[in-house]
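Take a look at this single chain, the form predicted alone, given in structure tokens.
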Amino acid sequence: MKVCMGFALLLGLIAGFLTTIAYVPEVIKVFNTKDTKGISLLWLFTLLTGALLWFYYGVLISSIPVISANGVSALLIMLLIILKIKYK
């Protein structure tokens, strides 16, 4: 099946945007409540490792959607790790 590259890029950007903004409500909640008891540090480090590996993979295949989504996701996860440690 042949897919238009413009459509594939748009689809990748939308998918990346949606999966990345999924972290935003958690970051806002932690900022507001200063409560991180329900967040596992092991889970955060596992997510961070996965996001960084996806980021590197995106670089290897020169995929803007993979690079941008996982780069922003990694930053948000790092922020959650910092907040988890700070508010522990």
Given for the second form:
There are 2 protein chains.
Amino acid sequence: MKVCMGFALLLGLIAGFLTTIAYVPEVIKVFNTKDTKGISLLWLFTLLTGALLWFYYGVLISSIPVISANGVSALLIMLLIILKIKYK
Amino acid sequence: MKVCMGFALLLGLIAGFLTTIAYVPEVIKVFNTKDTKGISLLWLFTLLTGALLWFYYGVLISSIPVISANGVSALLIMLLIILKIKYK
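Would you generate the structure of this protein in the form predicted in complex with a further copy of the same chain, following the form predicted alone above?
Below is the whole assembly, all chains and molecules, this chain first.
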């Protein structure tokens, strides 16, 4: 398939921005309330494993959107894991 | 970069499976409790837009893991939006 890679790159970066900022309200909520009862560690570790595998997949297929979105997501999920352990 | 595409495909599919099943507990919880107060429509529509853009990005770069993971995620998010509107 012929693709304008500049367009695909832009589209992927916007997609990654939207699905990554979805974590931010959760991080802010946990920072403010120090309440992490609603978040399970199993769920966080499932998401973290998924994000890290996506990151590696992004490296293998040389996709900047997949690498950047899942790199940032993995960092935000690690932050949630640290807060979950700290505030439990 | 030389890549064994079979390995990348498998890795991407596992990554997609992990980040997609992360939505399932939320869907089950909403089905059981009919309580959608904790979920905002703005957040759901942000995620849905992100998943649909990822889906289109996957088509542009011909990535089966990106297409399948975000196709299923988009369906689960649409289900949450329907439940959110139904139970509000």
